[in-house]
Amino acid sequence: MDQPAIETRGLSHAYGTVVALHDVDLRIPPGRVGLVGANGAGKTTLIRILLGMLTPTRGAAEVFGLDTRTHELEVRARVGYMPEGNCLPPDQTAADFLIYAAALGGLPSRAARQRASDVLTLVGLEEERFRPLGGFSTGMKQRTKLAQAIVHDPELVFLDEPTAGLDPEGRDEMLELISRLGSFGIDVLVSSHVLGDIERTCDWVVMLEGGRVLRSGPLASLVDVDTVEIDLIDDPEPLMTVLAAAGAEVERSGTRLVVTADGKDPFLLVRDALADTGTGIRSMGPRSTSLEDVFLAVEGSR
């Protein structure tokens, strides 16, 4: 890996005698990374640390080699933040909004307002851009405040819990604005207990639990296992007889068999089991592991 983007070493926090973080050791590339957890995980602490609004109780942090600690302002001026709650003016207008957050980041006036502008056509607000934010949906507040977030076109935007309180047309509608990020040369990381949401908008997972690292790597890597899934016509019998003597691990379900093979590829075993018995399936396919198995697999071995 070449430089990460996030980086941290031994992170700890504590708030009085909760303990939030214990001993974070991460190491993160640019990309569209989640990170995944129940409430209460900690994720929105380590963000806050990663944006230098907490100083940790022990360890560091960095983003894009910047320590949070001592550049925090250097981090914010690179970064976005869409927080999880409730954060916007009801009395302004999403234009007047955008235009002062615009500002904020640094752009000048004229800039500022043509920022705004092409932002909220880009999350789809461009025909309530003059309405009040108080009479926004909760659809259109999430937008609005992913598009704070980028309007001053940072490298790394922060996410939290985007698609909390959104319906199924608006989760998928967020879902596919985040995706899009990453064309306007904006990494992102999104916060989320939805391991669904996760798995349809980035690349690389950080699973945290109690406040400790329990999995980091890249999605593929997490979720793709040597399963084959096999539908039969005949006795399933035979057929799971000879994958164990072949050393292969079959479940059952009616004429339904799951074959993984520890060190060995299961297509091939599967296959030479197939010829050997003559047993007659209606289908056969890979069958890969979700990010809730792998999350709940790593949890209960723990």
Given for the second form:
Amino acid sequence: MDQPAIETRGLSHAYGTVVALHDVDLRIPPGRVGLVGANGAGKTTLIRILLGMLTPTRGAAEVFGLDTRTHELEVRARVGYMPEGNCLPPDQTAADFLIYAAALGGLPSRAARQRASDVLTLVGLEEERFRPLGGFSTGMKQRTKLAQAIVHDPELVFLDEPTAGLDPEGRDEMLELISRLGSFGIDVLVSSHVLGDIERTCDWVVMLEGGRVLRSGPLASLVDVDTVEIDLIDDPEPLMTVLAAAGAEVERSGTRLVVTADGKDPFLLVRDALADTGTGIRSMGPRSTSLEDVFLAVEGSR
Amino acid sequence: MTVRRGVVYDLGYVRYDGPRLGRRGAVTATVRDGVFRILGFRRKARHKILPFFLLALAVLPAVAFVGFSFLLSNFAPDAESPFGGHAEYFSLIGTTVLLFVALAAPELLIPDRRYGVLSVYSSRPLLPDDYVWARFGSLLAVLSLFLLVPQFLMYVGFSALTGETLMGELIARAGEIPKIVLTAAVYALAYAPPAFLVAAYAKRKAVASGVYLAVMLVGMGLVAGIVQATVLPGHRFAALAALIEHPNYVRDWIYGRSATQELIVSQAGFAPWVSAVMIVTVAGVSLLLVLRRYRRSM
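Next block, the form predicted in complex with the partner chain, ref. the form predicted alone:
In what comes next, the whole complex appears, and the chain from above leads the way.
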């Protein structure tokens, strides 16, 4: 990894006696990064420290190589933030609020007006721009919150639970928008307790639990396609015997077998075993390990 | 025949590569938003009614005084004239200014906290102190409309009526300007910081306005009662809590007028400089407490 977008060293934070983050060491590359963890895992605390809003009890955090304790203004000039909670004044129109949010990000008045208009169009709120925010639905509010986070064109945007409270359609739209941010050249750190959302939008995952880092790495390395699932018509026993002899690990559930092979391609082993035994199959395909599987496995092993 | 068709280009997301104003731009935006918010701009018409009604109450008497002085050929803007002079005008609009501050300070601070907008400020190149000073600057900017505009209308109007030439009279009466500005600053410093303090801790705008007015107006009645009725030693020091009276006492000092015995602080035997010190102390402590509050919550 060249220059990491985010780096923390021995980062700890406590609210009184409650430890929110404990000795967190991270090196996160630019791109779309998912911060996964249950409620209270320390996701929001980590984001607030990265924004310079909280001073860590111990350790250090850097964004673009800038220490968030001593260079918080430089960091904030280059990032955006979509908070989990409400941040929208109900008596302002979407356009006015976005213009203000852009100006707060340091854009001159004329550029702020132009950017506000462009970004409202981008998030699909161009028709609603002159409506007061108090009358917006939850989905529209979430899109407005995302718009204020990117209206000043940051290099990195922190999204704290961006799909919270959204219906399935709204969630889809929000995840689509988040996925597109990467193509705009904006790095994203998105926190969520919904693993599926992270799988859909991110290419790097940080798993937090109880203020500690469980895993941090590329999504692809965590959710490998390394398993074959077969549904059999015939008796599974002969096939299981051959596979076991070939060094595969087989789990049986009725007529379904899940085959893994450490260091070998499970597809080739299954193909050969099927040919040897002449077993008939209904279906056969890869079984990907979901982020949820990884999370549960790592959590279970602790 | 060729039919010309328009072409729509999807430009997608366009990166911004223009100038960035950083902290200075963020502070300027916060001040401007504060001024707009107080005056009800960019909001529904009903939000504009009260501030502009109070502004009219503060400014229109000055216009009327100049007009009537012209009609009555009374060109002397001093205490002896039927309408009083610059010093008297500060008393005349004192309650209006107090009401305006009671409404404006909560409007500046409370909605940002109540609706979570502080988290937006916290993610921009703006420190908590910047936010507080910018909001306070908004209040002072609008207060200057109340305190200075009518005074300068009178200054220019009376100069136009009395002198041979307007410019000559403006120069001859230029000594009024420092007194006007200084007295306006005294009123602003006496009224605005306590209102800011209450608004920084109250959750509702109406509660903040009510508490502030109670402290400033009802509190004065209590203080007067204590000063006059109590026989306890040191009871006269209660007069120092009559916050609303200090600017009047200092104003008389600035204009070189003998202290009126109507003022409780004067009755209690304090010199005007004590009132000046009280104004500065209350303002300083109030603003420090507001800063402390926002350093913790932003």
